[in-house]
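In the form predicted alone, a lone chain appears below as structure tokens.
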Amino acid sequence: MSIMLDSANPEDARRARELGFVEDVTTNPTLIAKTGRPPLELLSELVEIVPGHVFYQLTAPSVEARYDQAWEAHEIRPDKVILKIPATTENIAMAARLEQHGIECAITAIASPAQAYLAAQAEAAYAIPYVNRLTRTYGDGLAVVRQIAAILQGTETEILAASLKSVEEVVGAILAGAQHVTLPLELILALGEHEFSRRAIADFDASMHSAKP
């Protein structure tokens, strides 16, 4: 079970690494575009910042072009790059080809248990549902995660829950069966905070001050 940083910003990656419990980074085309930098140049920097993996999404316009793009990204750091491949039948078939060459793949934008089932058949390392987006579109993204967890039980494909917008949604995704979550930096930081804990710390501090001779 792991917490991953969902960002393409190298400074976010450095801050997350300093926390000591975040090793992996997930990116997507939107996050990369926000940096204004060439995608592969950014990927080359991110793999040097974090100790774990960097997830990089394929965007070329055809299957064969995406296949070539996959190799180009993989060769930057074969031990650290995981390819994100959007969930379609032809893309999942391409992922199966890549996995046969030892290239780790994550099937992303999964919206149904059927797609997760195909991801497992392709031996993809991860299935990525967009939880909050599914909730906004269909009503209950966490229910989809629970169904995917049931489908993937006993397989090597693990659930990486994305599009999480609150601490409660993060906890809900884990309880629904997600082995991993990917979060923006501000949400990672929010996980360790709670009003009760702050009040307790204040009470302890007050007690210590009152106990001084």
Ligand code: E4P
Second form
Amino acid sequence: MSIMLDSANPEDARRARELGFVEDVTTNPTLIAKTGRPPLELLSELVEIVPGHVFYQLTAPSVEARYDQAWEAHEIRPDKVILKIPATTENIAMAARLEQHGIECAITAIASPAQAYLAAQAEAAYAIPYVNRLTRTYGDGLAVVRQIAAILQGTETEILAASLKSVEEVVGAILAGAQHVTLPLELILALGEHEFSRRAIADFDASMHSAKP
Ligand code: E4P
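Now show the form predicted together with the named molecule, given that the preceding structure was the form predicted alone.
Okay, now the whole complex, with that chain kicking things off.
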């Protein structure tokens, strides 16, 4: 079970690494565009920052071009790059080809249990449902995660829940059966905070200061 950082910003990656419990980073084309950096140059930097994997999304316009792009990204750091491949039937077939070569793939932007089922048939390492986007579009992204968890039981494909926007949604995704979550830095930091704990700490501090030496 792991918490990953959802960002392409090297500074975020450094801060997340310092927390000591975040090892992997997921990027996507939007997050990479925000940095204004060439994608592969950024990928080369991120794999040096984090101890775990860096997820990198394929964007080329045809399946064959995406297949070539996959090898190009993989060769940057074969032990650390995981390819994010958007969920379509032809892309999942491409992921099956890559997995046969031992290249780890994550099927991303998953919206349905059927897509997750195909991802498992392709022996993809991860299925990535977009929880909040699904809730906004269809009403209940967590229900989709629950169905996917039931379908993937007993397979090697693990659920990495993405598009999570609140602490409650993160907890909901884990309860629904996600083995992993990927979150922006602010949400990772928010997980350890609670008003109740803050009050308890303040009470203990007050007792310490009022205690007689
Ligand atoms: C996951 O890997 C994606 O980067 C991300 O979570 C997509 O969803 P969002 O744009 O709604 O956050």
